[in-house]
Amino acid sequence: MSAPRRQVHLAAHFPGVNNTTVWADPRSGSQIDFTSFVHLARTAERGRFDFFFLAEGLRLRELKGRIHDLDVVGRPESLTVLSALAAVTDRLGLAATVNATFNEPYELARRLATLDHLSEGRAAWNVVTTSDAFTGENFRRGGFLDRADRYTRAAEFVRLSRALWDSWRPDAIVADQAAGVFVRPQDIGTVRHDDRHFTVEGRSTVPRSPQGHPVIIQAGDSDEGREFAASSADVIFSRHGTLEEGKAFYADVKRRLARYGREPHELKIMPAATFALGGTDAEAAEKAAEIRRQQVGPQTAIAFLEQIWGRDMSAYDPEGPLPDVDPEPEEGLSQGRVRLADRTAVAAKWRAVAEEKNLTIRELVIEMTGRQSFVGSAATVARRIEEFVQGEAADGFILVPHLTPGGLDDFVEEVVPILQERGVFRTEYAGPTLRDHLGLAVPRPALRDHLGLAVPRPAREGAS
């Protein structure tokens, strides 16, 4: 008997504040109006997606000391938007990106548990970190955290949050009207934690939520990020573009789970993915090329070049050749983007590609900054998605449309039915919670006694 076919997981990413989002397209709507969030969320729920994902930035990006205004600038705060969406959706998971460097566990655990209650068990937290002083300037601690410490703090943050979520026993509320007893005080534990980053001693103000713990998502491909995901996350939001890269990443992360006593199915790997659909594969390829030219206009091409080269490149023609100038070795003009580990090596790679393919600056940026993950007819895209999942290169994908709010409409109407016909994607939700959608068990409460809960230490030295 052959093994059952692996099921595809899908999530919808609201288009972000980067050049993937084509805000200047006539079909593009508001980036902040609530109706835009509602449209995309309801489209995802109609397609039986696992969850709706919101990214977040804590400082506006800058280029040459000015706000980078070529892309979308400014967005509402994630948890507020998702709390509102909980009232207009029924089954769709609601995932908020919230920074573990510039928040506090007690307050954030409370807000996430509240969202889990309001949504009846659909909350998720995408844990991100920040090490740069540029973002830190917006906060009291002002960038004090070294890059090497960011995952240490994040792992401690998650452990403490889980302790707070576990501090109420599931049956602590009795609401006995006859006896006049609302809660059993002995079933509400005191969390005691004193470690490098946090000191907390107190009781959570929010009862245990429907999922026990909101789903934890981790975004990052570094070795530290992979280890953090293996120890602490339920979903990892990754970035890899080819089937071979996906298989290597998948095998590496799943292998790490055993050292934390976890099984492979307890962590879902869901890379970001973009798409371009057409009536035929050729039509889709033409559409994909046009989208990329929209995403990388002349000014955007120069901005990308300045980010890599670390110097002012505004005098050069984006439709002309790459200039014969060397990059600045130190961090240069761009603030609020991911830092480059080796600017000189990246620039050398770009130059080699430009010379090999005889590309203009704009063509080079289009070539080097990514392209649609899935391009083709609906049948071709469905087949490719299934190839990744059945081939253990991913458990599913977080889809990033290029238009707000209708960028997911065609995918739900054309690709989802094919995946359903193939028997690899649900036709109805199996349960009400996000853990149900992802096939994840509800965590058992970790309260050890009626007096308090000590936050557990990491499973092994250096795990975070």
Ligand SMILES: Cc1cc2nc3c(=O)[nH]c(=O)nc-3n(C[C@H](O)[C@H](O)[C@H](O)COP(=O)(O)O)c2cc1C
Contents of the next structure:
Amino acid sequence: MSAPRRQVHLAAHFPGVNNTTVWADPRSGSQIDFTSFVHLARTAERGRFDFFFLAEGLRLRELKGRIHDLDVVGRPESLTVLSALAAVTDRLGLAATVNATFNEPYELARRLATLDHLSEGRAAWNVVTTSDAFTGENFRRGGFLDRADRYTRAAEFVRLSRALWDSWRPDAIVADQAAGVFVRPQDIGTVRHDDRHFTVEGRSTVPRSPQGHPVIIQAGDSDEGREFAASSADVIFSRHGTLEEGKAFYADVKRRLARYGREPHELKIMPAATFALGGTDAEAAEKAAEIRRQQVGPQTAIAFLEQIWGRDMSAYDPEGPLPDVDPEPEEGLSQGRVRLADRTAVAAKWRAVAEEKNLTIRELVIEMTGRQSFVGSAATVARRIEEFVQGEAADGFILVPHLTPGGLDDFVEEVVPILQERGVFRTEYAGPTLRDHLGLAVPRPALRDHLGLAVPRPAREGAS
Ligand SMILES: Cc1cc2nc3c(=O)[nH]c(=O)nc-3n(C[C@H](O)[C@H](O)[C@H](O)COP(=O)(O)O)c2cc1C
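For the form predicted in complex with the named molecule instead of the form predicted alone, what are the coordinates?
Entire complex below, previous chain first.
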């Protein structure tokens, strides 16, 4: 008998602050009105997606000392938006990106548990560690954490949050009117923790939430990031969007799980994916090219070049050839974007491609940045997604549409039914919680752990 086909997981990324989002398209709506969030979330839920995802940025990006106003600028705070969405959706998971470097576990654990209650078990936290000093200037803690410390802090943050989430026994609330007893105080543990990053001594204010622990997502690619995901996360949001890279990443992080006594199915890998759909593959390819031209307008092409070359390139014609200038080796003009480890090597690679293919600056940027992951008819895209999942290059995808708020409409109307017909995607939600959608068990409360969590005793079977 052949093995059952692996099921696809899908999530919807609200378009945001980068040039993937084509805000200048006439069909593009508001990036901030609640109606936009509702449209995308309801579309995802109609498509039986696992979850809706919000990214986070804690400082407006800058280029040459000015706000980078070619892309969408500004975005609201995730947990507030997701709390509102909880009221207008029923089953869809709600994932907030929240930084572990600039927050405190007691407060954030409380807010996430609250979202889990309000949504009846649909909350997720994407634990990011972004540490650059530029962002850090908005916070007392600043940018002082180095890479290793960021992940030490993030892992401790998650462990401490889980201790807080575990600190109320599931049956702590009795609400016995006759006896005049609301809670059993002995069922609410005290969390004690004191280290370099955090001091907590007290009880959580929030009763145990429906999922026990909100789902933990990790996004970050370094060795430390991967190790943190293997030890602590339920889902990885990755950037490894090609089949070969995806397989290598998938094998690498799944292999790390054994070290923490975990099974491969306990960590889902969901790369970011963009797409362009058409009636035929040829039509989709044309549409994909048009979207790329919208995403990389003439000014955006120059802005990309400036980020790599680290110098002012505004004198050059974006529709002309790459000029014969060397990159500045030092950190340059762009703030709030991922740093380039080796600017000279990247620039050399770009130059080689431009010469080989005889490309203009704009064509080169289109060629070298953010090509769509899936381009084709609905049938082609469904087949490709399945190929990734059956081939263990991914457990599913976090889809990043290029339009707000209607960018997922066609995908849900056309691709989802094909995945469902092929028997690799749910036609109905199997249960109410995000853990149900992802096939993740509800964690058993840890009665005692290294944090000195003092939750007194095992559950009383059949106690009233
Ligand atoms: C797919 C992906 C999405 C990310 N999204 C965010 C985000 O929304 N906000 C944020 O502050 N950092 C985000 N990050 C940055 C990571 O949290 C992390 O700081 C960064 O990747 C550097 O860590 P690393 O050295 O482990 O890669 C993202 C990273 C990846 C790979």
